[in-house]
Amino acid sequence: MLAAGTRVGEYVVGRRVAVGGTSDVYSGRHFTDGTQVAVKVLSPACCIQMDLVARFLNEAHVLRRLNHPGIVRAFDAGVLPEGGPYMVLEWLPMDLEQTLVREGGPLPVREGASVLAQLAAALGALHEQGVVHRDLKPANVLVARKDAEGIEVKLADLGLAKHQVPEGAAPVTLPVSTAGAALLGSLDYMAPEQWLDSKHVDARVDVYALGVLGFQLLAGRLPFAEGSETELMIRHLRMPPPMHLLGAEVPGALRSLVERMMAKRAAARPSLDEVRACVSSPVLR
């Protein structure tokens, strides 16, 4: 655990604000201009696992390279004197999971549609760079603003991202070796093909996860949320989503879109451009 006042590059660390499965997040400020930031540090136990170190460094590399309004910004990255890697991110202390808990139910249709539009754009930007997020869920969506005028969100946490290298191109990220049978993702949001082979998936798993998230935003609950891991897998592989749980206030076009996004066959899912076109309809504004 970093002590308050520790200097990390051009930033000074404050208190620890979050503890994740592989990393800790601290508040921080720029040493000279006082800009508030988040300092994400790979936990010491994970620093001895080369694959986890590679994933962390790959995440920092992609975030620093991208400049998209719907993806959290990384200002800096490096290695601490103790040997662990870190990255400095924009300060966005509230995530969508916390927001949904505060709401205590579904978001208004316009807000839910707005979140889907913003995340579809952010995922599209990742996919253009050959990156599949593979772990979209409310905890990995940061809320930049939520007020009477609407909601603004940013995609975060590329720790489980898959980096696809075009044929003949040189890789720009570190290689990561993962056991073929390992489950990669968050179970409630995983596409059928992700349950069966997490390693060899494509961008369409992000469309499925976005559909699950859309269902959650509009229904106030997950489509499949009870039972054991095996039961959850069977539901994602075989059961149609319970669309009747979406209220009458959800327009038919949006209801149909969310259902198509959660299609069992990847080829039956809409493109992210289709998603954006539907949720950006004037009817939903």
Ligand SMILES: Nc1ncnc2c1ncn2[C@@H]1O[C@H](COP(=O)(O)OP(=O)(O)O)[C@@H](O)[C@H]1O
Second form
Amino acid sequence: MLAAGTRVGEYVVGRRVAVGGTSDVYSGRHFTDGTQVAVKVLSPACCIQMDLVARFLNEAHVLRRLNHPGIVRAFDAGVLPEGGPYMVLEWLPMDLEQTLVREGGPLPVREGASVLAQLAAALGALHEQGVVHRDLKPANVLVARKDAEGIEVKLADLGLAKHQVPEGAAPVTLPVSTAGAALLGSLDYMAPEQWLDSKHVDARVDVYALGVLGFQLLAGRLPFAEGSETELMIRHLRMPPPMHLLGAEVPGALRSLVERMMAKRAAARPSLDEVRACVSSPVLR
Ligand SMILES: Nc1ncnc2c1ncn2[C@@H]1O[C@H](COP(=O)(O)OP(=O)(O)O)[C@@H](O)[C@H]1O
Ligand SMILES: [Mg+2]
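Take the protein just shown as the form predicted on its own and give its structure as the form predicted in complex with the named molecule.
Then the entire complex follows, led off by the chain already shown.
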């Protein structure tokens, strides 16, 4: 664990604010201008696994290059004196998981639709760069603002992302071995094809996960929840989502969009452009 006061590049580390799947996140400040930031550090236990180090470096590389309003920004990245990699991110202390717990039920329809529109735009920007997120879930979505005017979110955590290199192009990210990683992603949001073969998936797994997240925002609960891992798999592979759990206030167009995003067959899912067009339609504003 990093001690408060540790200098990391141009930043001074404060307290640890979160422990993620593979990293620790600290608050931090720029040592001269005082700008508040988050310092994300690969957790020490993970630093001995080269594939996790490569994934972390790839995440930092992509986040530093992307400048999209719906994706968390990275200002800096490097290696700590102890050897582990770190990245410095814009400070966004609230995530969507915490927001949902605080809300204690579904988000207002207008906010749910707005989150879907923003995440569809952010995922679209990632896909354009040949990056599939593969781990979309509320804990990986940061909330920049939530007030009477609405909600603003930013996609985070590219730790499980798949980086596709266009044919003939030189790779800009490090190759990552997926040996041993039989399953990748969070079970509750995993598309049928991801359960069966998590390596050979494409951008459409992100559309499925966005559908599950949309369902969760509008129903206040996950479509497929209780049960063992096998039961969960069977539900994602075979069972239609329980759309009746969405309240009567959810317009039919939004309801059917969410259902189509969770189609078992990847080819039957809408594109992210379709998702954006649908959630931005006047019916939902
Ligand atoms: N930029 C940030 N500002 C503040 N807190 C953050 C920031 N990024 C992540 N966090 C918090 O840290 C947690 C873990 O970060 P995440 O990027 O998801 O790492 P991991 O890959 O270990 O899951 C998040 O769920 C969130 O609560
Ligand atoms: Mg995470």
